[in-house]
Every structure is written in structure tokens, then in C-alpha cells.
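Just the one chain here, laid out as C-alpha cells, in the form predicted alone.
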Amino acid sequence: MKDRYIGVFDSGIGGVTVLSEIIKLLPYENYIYYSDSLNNPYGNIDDDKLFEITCNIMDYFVSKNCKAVVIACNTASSKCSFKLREKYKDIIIVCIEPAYKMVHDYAYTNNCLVMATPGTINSEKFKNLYNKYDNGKTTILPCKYLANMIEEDNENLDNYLNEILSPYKNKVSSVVLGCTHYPLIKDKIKNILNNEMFFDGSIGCAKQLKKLLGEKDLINNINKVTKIKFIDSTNSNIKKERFIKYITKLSNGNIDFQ
């Protein structure tokens, strides 16, 4: 019973940053990673349509008898998590969210830059989070094209990063990476801003998943190889190859790709 799948989904391969942290805490599980490239980017989709899309993904995970689902996309989490939890009451749903509270807890006096998609920034969930923990020294930066440029490995990525980040060089001490794609280019961001402190929601998301699975005695503790089944909604082999490269590098795990 414990050896069922855990479903993880994102609008592309960015959620690999979340899955890698989950594997570190839950190394003996079976995972299905769903990369929804067909509908990428989620930030350009209206709320009702996005809910329909995420329900279709949830239905797929339910059909595979997943014991838990992780929404590894800040936009989908911000816009759809409440209604998804209402609709799918019998499955554990864990959501990523921008780690702005961590600034409040660990770097309250720092000048902070929050990088996120416009969809996340404009969501009610993020606005509530920001208003609750605002340190009065935070700049919010909507990065309209960044997630998609990372997803597609766009050749103009470095130029775009310089354009949007140069005004903040040496002016911020901490950065919230409010999209699961952004940690994949953390070194590039660091080099432009000349800062050292980053926050993202991946570790907190992984800890919450482990906690909820443990409460229901659903953690698989039998020592075995991590199994991952990768699905892309466009059947892109390029996405699969990049996903395997990233998850192998980030998780340092012994993984069997299905």
C-alpha cells in the first residue's frame, strides 16, 4: 500500500527543483513527474481555464492511484490549490509557494528582491503572504518571460537577465526565487546581483509532504532505488533529456527512470 506513486507536476521541467528536494527526504518512493509543456506558461492562462487544466492532471494522478500530489508550480499553487483541495478531498495535495516568510524569519532587516511570474505576483495567495510578512524593504519584480526562457533554454536568457536585474546590482541582500524554474539559473542571478542569500519554497514543500505522509503512515521505508516516470504533455524527448540531466545532478540519488 505504501509503495504507490507520488505525483509531481509543473508547467514544464522547473518543478525538478522541488522533486530533487523531495527525493532527498523520501528516497524510496515511486514518482510520476508531469511536465505540462503543452500549456506552458501557466501565467498566461485565465484562472478558470487553469483550474480545468490542473483538474485534468489531477485526474490522471488519481487514475494511477497516487497517494499524494505535489503542485510544483507557484502559479498553479497560487491560483488553484484551494479549489483542488476542495475537489480532491481524499488525496494529499502539497503546494509550493514563494518563500517570502523565510525572509521575515531569517533576513528581516535585509533589502529583498522577490522574483516571480506576474501570475504568482497578482494572485490573492501571494498578496496575502506579502502583506502578512512585509519587511518594508522588499521590491517585487515580475519576470514575465523568464520561466519560459529557462524552459526553452533560450539563447537570449543572459541578455534578458542583465536587462531586468542590473538595476538591483549590489542593492539587495536576499532574493526570493518565486518560481520553480529560477533555482536552475541561481548562479547566473547571483553573478549579476552580487548577492549570496537565496530563498525558495522547495525544501519547505518537501518537508510538508513528508510530514503529511508520515501522519497517514504512507512513507515507504523499504530500501530501494528511487523510481521516476517522466511524462511531458507534448511528448518532448528534449524535455525528458533535460529533466533527467537536472534531477540526476540535483538529487544525487540512485534513480531508475521508467
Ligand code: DGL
The other form holds:
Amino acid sequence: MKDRYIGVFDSGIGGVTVLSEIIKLLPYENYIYYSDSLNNPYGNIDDDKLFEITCNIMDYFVSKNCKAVVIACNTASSKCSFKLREKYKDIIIVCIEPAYKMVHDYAYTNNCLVMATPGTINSEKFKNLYNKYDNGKTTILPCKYLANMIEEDNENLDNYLNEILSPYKNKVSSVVLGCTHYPLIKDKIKNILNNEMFFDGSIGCAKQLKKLLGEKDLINNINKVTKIKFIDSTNSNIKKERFIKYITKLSNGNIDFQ
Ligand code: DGL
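Moving on from the form predicted alone, kindly provide the form predicted in complex with D-glutamic acid (DGL) as a structure.
Now the complete complex, all chains and molecules, led by this one.
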């Protein structure tokens, strides 16, 4: 029972920033990471189609008898988590969300910039979060092409970042990274904005997963290492190599890739 898989998915390799935090808290699990490059970016897909896509991934995880699924994508979480939890009642579902509450809790008086996909920003779920924790000093920045440029390692990434972030240089001290791809370019963002701190939802997501597994006595204590099976919906080897490079660097873990 305890050695069943934990499924983790994103529209590509960005969810590696979430999985790396999960591994730090739950190092002896068997993970399947599903990188849905075929449908990247999720931010440009309408809600019904995205629900259908995420259901297909959920069905795959169910067929593998996963004990839990982590939606390591803010866009999919914002748009589909409610309906997915209704449909897949028998499986633990943990969702990332933009860490805007952390601004309220830890940096309320600071100027803040929230970066996320237009899909996340326009979602009902994000609007509710924002209305609840608004500190009155927040700018919301939809970054239409950013997730895809990071995913594709696009050569124009630096130019695009400069274009969208330069107006906020030296004007914000807190930045919410509301897309799981963005922590991968944290240094580039800081170089332009000169901000003091970042917030993202990955640690909260990891803690929540550990708590829910613990409550059901489902934490694996059999493995001696972390086991990860990587799947990309386009079968891309380049994605696999980049994923392995990132997860090894970010998690610092002892990982057996299957
Ligand atoms: N990593 C996804 C997120 O957190 C990227 C969204 C997309 O594919 O547009 O929102």
C-alpha cells in the first residue's frame, strides 16, 4: 500500500520545482512525473478542454494505482482542481496555488508583484485568493509567453523578461512566482527587478501532501532512495535530460531514475 506511486504533473518540466520540494519532505517515495509537453502551454487552452486533458492524466495515474496526485501547475490547479476533486474522490489530490497568502502573512507592508499565466490570473480561484488577501500594494502581471519560453529554453527569453519586468525595476520588494516554471529563472528575475524576496507555493504544497499521506498512514518507509519515473507526452528525450538535470540540482537527493 505505502509503496504505491505518487503522480505529479505539469504542462511540461516546470513542476520539477514542486517535486524537488516534495522530495525533501518525502524522500523514500515512488514518483511518476508526467510532463505534458504535447499540450503546453496550458495557459492558452480553454477551461473545458483543459479539464478533459487533466482527466486523461488523472485516468493514467489511477490506472497506475497512485495513492496521491499532485497538480504541479498553477494554471491547471486554478481552473480544474475543484472539478477533479469531485470526479476523483478516492485519491488524494494536492494542488499548488500562487503563494499570495504568504505576502499577507510575511510581507504585508511591501510592494508586491504577482507573476502568473493569464489563465491563472483570470481564474475564479485566484480572484478569490486575491480579494481575500489583497494588501493594497500589489500589481498583477499576466506573463503570457513566459512559461512556454522557459519550457522551450527559448533564445528570446532574456529580451522578453526585460520587456515585461523593466517597468517594475526597484519598485517591488516581494515577488510571487505564480507559475511553477518561474522559479527556474529566479536569478534572471532578481537581476532585473532587484527585489528582496520571492514567494511560491511549492513548499506549502509539499507540506500538505505529507500531512494528508501521514493522516492515512501512507508514507513510504520501505525505499532507501527516491524513485522517479519520468514520462513526457511527446516522448522527448531533451525534456527528460533537462528534467533530470533540474531535479538532481534542486532536490539534492539520492535519486534512482526508472
Ligand atoms: N507551470 C504551469 C503553471 O504553473 C505553466 C502553465 C502553462 O503551461 O501555461 O501555471
